[in-house]
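Form predicted on its own, single chain, as structure tokens, below.
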Amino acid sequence: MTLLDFARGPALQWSLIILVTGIIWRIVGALLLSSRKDLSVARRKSGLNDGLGAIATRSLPAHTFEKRIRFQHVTGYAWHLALFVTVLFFGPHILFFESLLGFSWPALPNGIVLFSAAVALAILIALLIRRANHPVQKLISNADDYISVILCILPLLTGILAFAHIGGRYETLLAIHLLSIEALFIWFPFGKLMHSAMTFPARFQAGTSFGRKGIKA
């Protein structure tokens, strides 16, 4: 079995199993925590509007903090958007999703996807350097923060290298690219990257909870 066969076969299968199982485990755990009965008297009946309102308002920083976190805020949205384009609209990626989901969608030109990948990679590297040097971020960061960023950087970097055939045989570069993605899959449910799946449900839950107490989230 070659390295590429391993990356396309057992490594991919097990990483997907760990990814899906881990996400389900985390979501079920969160649901069990939120299912505890609130014995306090409700100030008012909360509902869908409170939850959706919290998702909207908490997706933007409070005006008081905007000047201090503008760089983090803008680059955060920018790299997520660039990553979204890279992952979902690159032809080979779409073929992979089609093999899992049974349907596909139009791809963007390779040049646009490559540019998006480069933008995402550059922003992530800049954020990593800033995290390591910023006096506050350096103090509040732990191993999870650095591992999560590095595991997001590696698939982008190895993907660009494989696309450009830089650094070795294409088969080897592709195998390394796949293995970096699979490492990301394995880490995803257990690190801070899980916020991708939990952010909006958590904000919705906070909105309904605050609404019950008569507080605007």
Partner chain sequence: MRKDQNLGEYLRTQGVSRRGFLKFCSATASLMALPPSAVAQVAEALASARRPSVIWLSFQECTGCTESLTRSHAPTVESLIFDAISLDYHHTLQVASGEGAEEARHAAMEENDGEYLLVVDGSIPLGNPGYSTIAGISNLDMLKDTAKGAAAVIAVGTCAAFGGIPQAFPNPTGAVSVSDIITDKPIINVSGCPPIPVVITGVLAHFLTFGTIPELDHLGRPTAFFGQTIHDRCYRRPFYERGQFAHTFDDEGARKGWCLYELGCKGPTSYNACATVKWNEGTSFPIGSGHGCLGCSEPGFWDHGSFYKPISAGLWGSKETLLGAAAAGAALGIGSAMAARARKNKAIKESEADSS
Second form
Amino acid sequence: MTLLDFARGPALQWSLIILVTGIIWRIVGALLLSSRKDLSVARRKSGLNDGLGAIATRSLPAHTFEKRIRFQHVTGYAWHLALFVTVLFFGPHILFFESLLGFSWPALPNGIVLFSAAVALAILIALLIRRANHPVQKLISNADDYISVILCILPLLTGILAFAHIGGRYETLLAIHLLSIEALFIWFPFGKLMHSAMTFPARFQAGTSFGRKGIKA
Amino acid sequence: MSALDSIAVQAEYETGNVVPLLHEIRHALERLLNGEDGTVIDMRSLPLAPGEEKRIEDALGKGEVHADLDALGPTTILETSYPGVWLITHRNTEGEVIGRFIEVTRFPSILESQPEDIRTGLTALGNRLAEDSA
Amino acid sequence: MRKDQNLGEYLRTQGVSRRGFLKFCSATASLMALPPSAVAQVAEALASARRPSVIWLSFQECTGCTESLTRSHAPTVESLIFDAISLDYHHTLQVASGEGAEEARHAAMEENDGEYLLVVDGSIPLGNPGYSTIAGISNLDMLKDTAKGAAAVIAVGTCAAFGGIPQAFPNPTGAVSVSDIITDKPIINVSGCPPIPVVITGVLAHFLTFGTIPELDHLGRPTAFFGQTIHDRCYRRPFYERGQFAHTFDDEGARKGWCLYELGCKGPTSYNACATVKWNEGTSFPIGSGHGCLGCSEPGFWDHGSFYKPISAGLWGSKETLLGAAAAGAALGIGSAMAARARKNKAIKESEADSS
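Return the structure block for the form predicted in complex with its partner chain; the form predicted on its own was the one displayed.
What follows is the whole complex; the chain from before opens it.
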């Protein structure tokens, strides 16, 4: 079995099994956690609006601190956008999703995807350097943060190298690219990358809880 | 004409190799004028789309010299419309192309008479004269 | 050609002029994928080349490699090269059969001990020696015996080079490649199913011309022919760069000759010379005819999944297993939530008991 066959076959299979099992485990586990019955009288009836409202307000810049965190905001949005374009709209990626999901969608021209991949990679490297040097960020970062960032950098880097045929034979580069994504899959449910599944439900939950207490989220 | 020839083949592919090749030829011509060695480009080493070889031929055009030689099958030597750029096509005795080259040179060496052949010819001529006088 | 003659002398006795010989050399250099500047070197080496003895063994194969070579074309440079070698044993082509054929092989081996070239096509079954025999001799024994005195071995075709179709899953005969058995001789792998005839003769020409083994890649293939991928040299490559793909074999993209990546083309991972040398006297190659590359020059090409599955697609796409994983995840989640609840209730009870 070649490295590429391994990366496309068993490694992909097992990493996906771990990814799916892990994500469902954590989501179901979190959903079923009991909370003690709130015996206080609700200030007002809270519901969908509060939850969605919290998702919206917390996704927008926080005005009080906007000046101080503008860099994170801009880079954060740009990085996520660039990542989605790269992952979801590159022709060969869509073929991968099609092989898994059974349906496909139109691709963007390679030039745009390559540009967005380069942007995503550059931002992530800049953020990693900043995290390692900024006194506050350094203080609040743990191994999870570094592992998660590096595991996001590797697929972008190896993907660009594979696309451009730089640094080795294509089949090796492609295999390394796949393996780097599989490493990401395996880490995903157990580290901070789970935020992609947890962020919005958590905001929703906070919104409804605050609403009950009469707080504007 | 075989049955295959009656199928109209559409060949409008473009690899983008034609223009770089013409640039390469231009540089080779400049080097030749500067007294440097000539250049030979093996057409077999170029990834060409269907129809592109023809397009290269058309782009180079036909010049003043057209020579045919018959050695292990026919070979055509054509000076293109750009003096110093020659198109050489070697064929085997069956007429199949066995090699195709663009040669940037003042005079393709394959046309020169070779010392070994001159020697053979000289001997033959000597023998003939000896026979005639005998 | 007499054995004491060199190729230059032989061609002159055949009435070939020096000019003809130079033409032959340019074609041969082109055949060997050497730069045109190497023609003088080729001419010098070829003029004094001696006629090597070649023994050709065919094991578990379909004769496609021999067909590729012999049906390539009528009198050509390649056939001149074949005039220049002494093909002493090839059981598809030779007149002798049975004992006579085997005698010819032994005679050639004795006469040219340590100097003959061994060409092998087909894989060797290790499962049972009876799976493939010639004159009652198993392929394994014949290969070992004949390779002993060879100067070098050329494994022609993917079967001989890497195991090929006989080795494809589940490999019923226990087929292996030449290099799995012969480890003490230089081996040149000329893979392909079949290999491009020009590539077979190009390698023979190299050995004939220089008497040496050409530069090889990590799989033992001559880099002159296997140094770049089909994709690297494909005329459709610009479409790949622009992201223009044929989605089916008869859509607009297919008609416009766009890249066949989505239709499973293995060009990006296949090393061969088809895109430049092409087939049938340089007429075309699979991609030129609108079909993706199968990757026939690569080890295990039968077992890399469907020929029509894109390279970037997973070799495994079973939704059932993923549904199973989701179910397992849900069970784990329910289990851990229940356990958490139990711990919590216990803690509450304990704290209530403490406070009361």
